[in-house]
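For reference, the chain that follows is the form predicted alone, supplied as structure tokens.
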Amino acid sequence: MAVNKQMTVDQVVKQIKNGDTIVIGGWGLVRKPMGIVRAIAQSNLKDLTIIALAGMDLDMLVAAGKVKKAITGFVAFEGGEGRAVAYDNARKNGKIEYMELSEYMLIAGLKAASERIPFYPTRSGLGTDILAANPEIKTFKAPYTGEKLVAMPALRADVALIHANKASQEGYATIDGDRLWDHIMIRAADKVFVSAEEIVPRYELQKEMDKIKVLTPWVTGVVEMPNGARPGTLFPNYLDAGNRTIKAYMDAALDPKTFKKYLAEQTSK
């Protein structure tokens, strides 16, 4: 019998802890899920490490004095006008700890941790000052050809946050386009919850097979959020930022008070 893994957004919020390592889906501005984003920044947690390609997911959640450490491969609003006001001034200002890795060393960390193992050997960083700047990640001498890699180590994740286009009850879900990286965080993570514009049943996503790129063995939960993505892009349902929102973003990221109230006008619309 089909387990039914649908709940709110609250639910998921509290099945995360303080202290939690949150690996979160889509890249930039694109496919974030922003709505449980937001609830986790109106939450009371605190000293949460997130991984992520990042944009506006990690700077609010900045901003709103929920993250320890960032570990990223960038943090950027591409495809929409803004930059990530609350993490630069945070990094700057020592305000969180940060591992700033090339995009491909924060991937390998994750395939490490989606199949078990304690590293994953790469070239990427080498030759550059990612090294110099985390002591921490290692290099050996490839037991084959002898020559220098990378030993980048597994980035386990607490738990995973995916944005979809549809999902079903049971866990099963559809992205359309690039799905990304989000099926290697999915088996990085202990706890996975996709949020989807539309929970429907499971025989209409088998119609499409093909899209269907979240399979419910790794889900612990699924949330319905349409628009969940905003101000971000979602294909094919929405493609162009809300630059709009996102400036009214950039202008209260800064300010406690105005940063609130922010919150609260988005989670209302």
Contents of the next structure:
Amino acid sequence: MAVNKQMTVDQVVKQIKNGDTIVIGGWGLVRKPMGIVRAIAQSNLKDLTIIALAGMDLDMLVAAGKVKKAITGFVAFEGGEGRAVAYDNARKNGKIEYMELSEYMLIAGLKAASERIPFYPTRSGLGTDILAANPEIKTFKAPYTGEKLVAMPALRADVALIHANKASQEGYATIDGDRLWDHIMIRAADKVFVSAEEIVPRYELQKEMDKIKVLTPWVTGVVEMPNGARPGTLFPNYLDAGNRTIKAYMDAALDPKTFKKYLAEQTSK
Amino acid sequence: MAKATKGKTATKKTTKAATKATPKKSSKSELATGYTIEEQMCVALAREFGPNDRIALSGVLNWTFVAEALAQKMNAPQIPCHHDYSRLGGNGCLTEGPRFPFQVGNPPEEYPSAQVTSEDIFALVLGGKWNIMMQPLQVDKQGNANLALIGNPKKPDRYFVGSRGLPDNSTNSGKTYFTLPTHLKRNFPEKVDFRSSAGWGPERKAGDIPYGAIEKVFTPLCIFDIDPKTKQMRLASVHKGVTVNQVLKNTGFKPIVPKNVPQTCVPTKEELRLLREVIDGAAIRRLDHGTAEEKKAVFDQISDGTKFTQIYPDRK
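I would like to compare: after the form predicted alone, may I see the structure of the form predicted in complex with the partner chain?
Below is the whole assembly, all chains and molecules, this chain first.
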């Protein structure tokens, strides 16, 4: 008999500890697990390290004072209008630790972690200031040809959070559009929580087996979270980023009191 | 494309004509008059692509999408055009023979030939098949580019978006181009604030970065390329009506300036016909550099519903 992995978002937050490293799926404003992110923003958690191709997910956690360190390939509200005001503010004022990489360097680090090897070889980053800004990232000479390559260190996470279209209680999940890098991210984390627009019986998911991109061996828990990626987008459910909601966020993000109120309003909706 | 002809002799003749480099027919190679700077830029960029290119990505500017569509109609009919996210909610897609107007990155639903995942894209990047036009904030004398931030990287005046794919493209891709919507001193400093994209710094000069070197930089005033001797930015051509001095006055570093700086290529009549009548009847190519009134005129035209069937004659 399969185990029922369905849980509430509060149960997910309870499994995260202070100081944990969390890798968040999606890209920019696309298919981000915003429901779980909002719950973390309202929790008592602190000192988190966030790994992401980041948009409002990271920015919201920075605004809520949850983030000690951000590991990113970019931070942008790609797919909607607006910009990462809290991250910009934190960087300007030196209030956050950061490891700013390229998109592929971040993925390469996750690939290394997922295969339990200490680094992943890549040319990405050569000749750029990413290496100057991150002296812990070393280069090496390829043993066969002598070519210079970057040894992107493994980026291991305690927790991965992703959002899916549908999931079953057993821990299978479908992603209708681009799975982006979520399949790599979940392999690089010890615990994986998947929020989904709806939890459906396994035999329902079987009808769209080709869309199942998340397999149960990786999954710790699934949460039903309708509109779970809003105000970002989810293919094909909602394709227009909520630009009004994004503006409301940007207006609230830099003032802790206003921001608390904003979060409470968003959750009650 | 050459029209289908009857009879052996005629077919032979057509084949012979088709093997010649563009423009294909002498009447079509006639140079145009009365073209605009955007049209010059579209043509210059389109001519960068040929039969050996697999795919090209146009970035975020309107005119670069038009240029790519022109390349498809001229020398590189095999390249699909990649569009990002938006309507497809994070799904890239490939399109063949797009005709505008539609918002870049937001093709009409019936247009995409196939969806493209992030993994597909990076496979093309890492395999060296990806030709890309990028829009950095700054480009310097060595061809390094910055998309990450403005000011001191440790305490920036403004964090922009980070380096994104620039470090990946500039070390792995096929042909890479920068297309900047403005040409101001601050866009072209002596040294960029953060090297997101690897230009011709010591690492590339030493041979450590064999791929992804910048080919050309397109601005509203000119085209830069890389001087083969010094590996520094060189003024390759100035657009119609632009002087060398005007470029130098608006450039923060001193580019290599050859004795004779040519004018950016003149479109042929055929290229201009394709641009104006087939690919971009609503002139979205003007949206990136035009004045507010010019942009409004284009938008008015785009919002005119009757234009849609005119622009997409093969759609019902």
